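In the form predicted alone, a lone chain appears below as structure tokens.
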Amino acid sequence: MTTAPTTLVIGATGTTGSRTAAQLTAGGHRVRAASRRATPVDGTEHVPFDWYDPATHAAALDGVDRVYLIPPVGDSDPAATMLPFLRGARAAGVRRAVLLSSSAIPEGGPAVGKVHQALPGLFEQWAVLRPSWFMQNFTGTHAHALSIRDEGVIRTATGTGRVGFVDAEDIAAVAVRALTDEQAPDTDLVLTGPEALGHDDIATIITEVTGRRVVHHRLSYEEMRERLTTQVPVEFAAMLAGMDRAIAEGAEDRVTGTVHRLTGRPPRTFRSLLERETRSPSS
């Protein structure tokens, strides 16, 4: 009799590693909870896990044949820290990873980039998720949800630059399909939502959802790397910022049927994800 697959979610309190380790455990699949603090899904096994204390890792991996790769926060060089783990994992009997990337960092590129370029010379099978940035980064702990409700303001340096904001549960949603299906995609998946935004249109419509005023304050990149500096490293801070003039310059405008190709169903829009967080007690 063949054990059912055991899949491990590393950052599994995360935005998208909650989602996961959720949807996969309600999907029937067993899952292994990763995380620096113990509070596990519903369902799930969890397990100390830290990307900068080896000694946590082989735990974490036991018996383990697919990972979920949320790669450390606020780190810039992350493949010093993930590839040592992931030729770990390999020599462990994982057959399957997906990482989280980001649409902004191509295969190569800086940061997790480096990874992407790795990760099909470790594994069988494999994906790598780059999703647009997120939904949730209005409704929850980002800098722009707390200038939000502390303030009625969104600070950015993307003047009129749109993006395809993605809900966290449909990246979710695609995370699962490629660890769960039984081939992997073996490619990396650009995930956006259905409609490409402005800063000023999230802006207008958590106006009109909420019926508090919200407006964008529009910096300039010097201006958004000097802000970022008093919360991240000079080097995150800097990355964080030509994000935000390459969105200014057009690299994110632009949508994608990816969400509605692997899952079945259209992905959510920045109104209705609103208008479900503005009715839930719990959001």
Ligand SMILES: NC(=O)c1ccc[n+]([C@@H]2O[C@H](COP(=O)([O-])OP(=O)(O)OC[C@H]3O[C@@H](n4cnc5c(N)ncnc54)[C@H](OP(=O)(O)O)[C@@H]3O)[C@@H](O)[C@H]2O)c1
Given for the second form:
Amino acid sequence: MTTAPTTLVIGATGTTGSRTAAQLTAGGHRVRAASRRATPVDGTEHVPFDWYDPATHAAALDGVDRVYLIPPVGDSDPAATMLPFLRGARAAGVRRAVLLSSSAIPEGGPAVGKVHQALPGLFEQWAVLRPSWFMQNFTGTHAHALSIRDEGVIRTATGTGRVGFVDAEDIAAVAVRALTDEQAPDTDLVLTGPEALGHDDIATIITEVTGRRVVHHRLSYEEMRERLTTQVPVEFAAMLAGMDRAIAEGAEDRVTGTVHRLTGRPPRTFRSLLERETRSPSS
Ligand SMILES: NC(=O)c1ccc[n+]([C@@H]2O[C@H](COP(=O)([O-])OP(=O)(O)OC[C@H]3O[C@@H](n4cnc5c(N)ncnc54)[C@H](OP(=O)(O)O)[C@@H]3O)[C@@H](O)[C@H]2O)c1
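Please could you give me the other form, the form predicted in complex with the ligand, since above is the form predicted alone?
Let us now look at the entire complex, which starts with that chain.
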């Protein structure tokens, strides 16, 4: 008798991992949900997992044949942490790996770009998801969401630059396809929502849907970097401010048809996400 495939979802308490675990389970797939804290996703088996504690790795991989990978948060060299685990995963029988990267990071680029580059050599079936900025940055626990709630303000150095913001539910829907379709994508996938919006547009939509006035404060690159330095290490602050500057210069002003092509339905708009959350704040 063959056992049904089991997917290990790393980062299963996070923004995309929790949604991927929930959608896999809803589709009848077996999920092992990995994180340091216990996961709230119903119908999954939880396994304690810490990227920095190899003693947790073997039990997480036992009986697993595919993995969804969230890199260790805030690690400037995730390849050093992830590649030994991924070699162990392949040796343990994992055949398919789906990695969450970013639209801003190409194959071979900094940080997770090195893991992206190594993935095809490690697994016969693979995908790298490269989403644009998440819509949930304005509704969850991200710094933008907090300043919107506390002060009615979004602060960026993006100027009038536009971004193809994407709903994490749509990222998860693509992850499910990449993990479970008979044929794996075996490529990288740039994921966006249906329209590119500036942060002025985001502030306007929030104001219109919630009835509470929100404004976009345009900062210079230097002002943004100084502000972030009070919250994160200085190199990371410079990198984040640099991403804003790239947006101002047009680097993220694009939309792709990938969500529609893989899931069979168009990606959700920011307005409809907000309307959904305003009706049902926990959704
Ligand atoms: N936000 C955006 O706009 C955006 C855009 C493109 C790409 N991204 C990428 O998205 C990634 C984050 O994904 P996400 O938003 O789905 O996750 P997230 O919400 O940031 O959550 C991180 C997850 O990783 C787990 N985790 C943290 N440290 C861990 C460790 N040492 N060992 C094992 N698990 C650990 C956390 O659970 P525990 O704390 O319970 O362990 C949690 O489940 C980042 O790599 C970022 O670059 C973000």
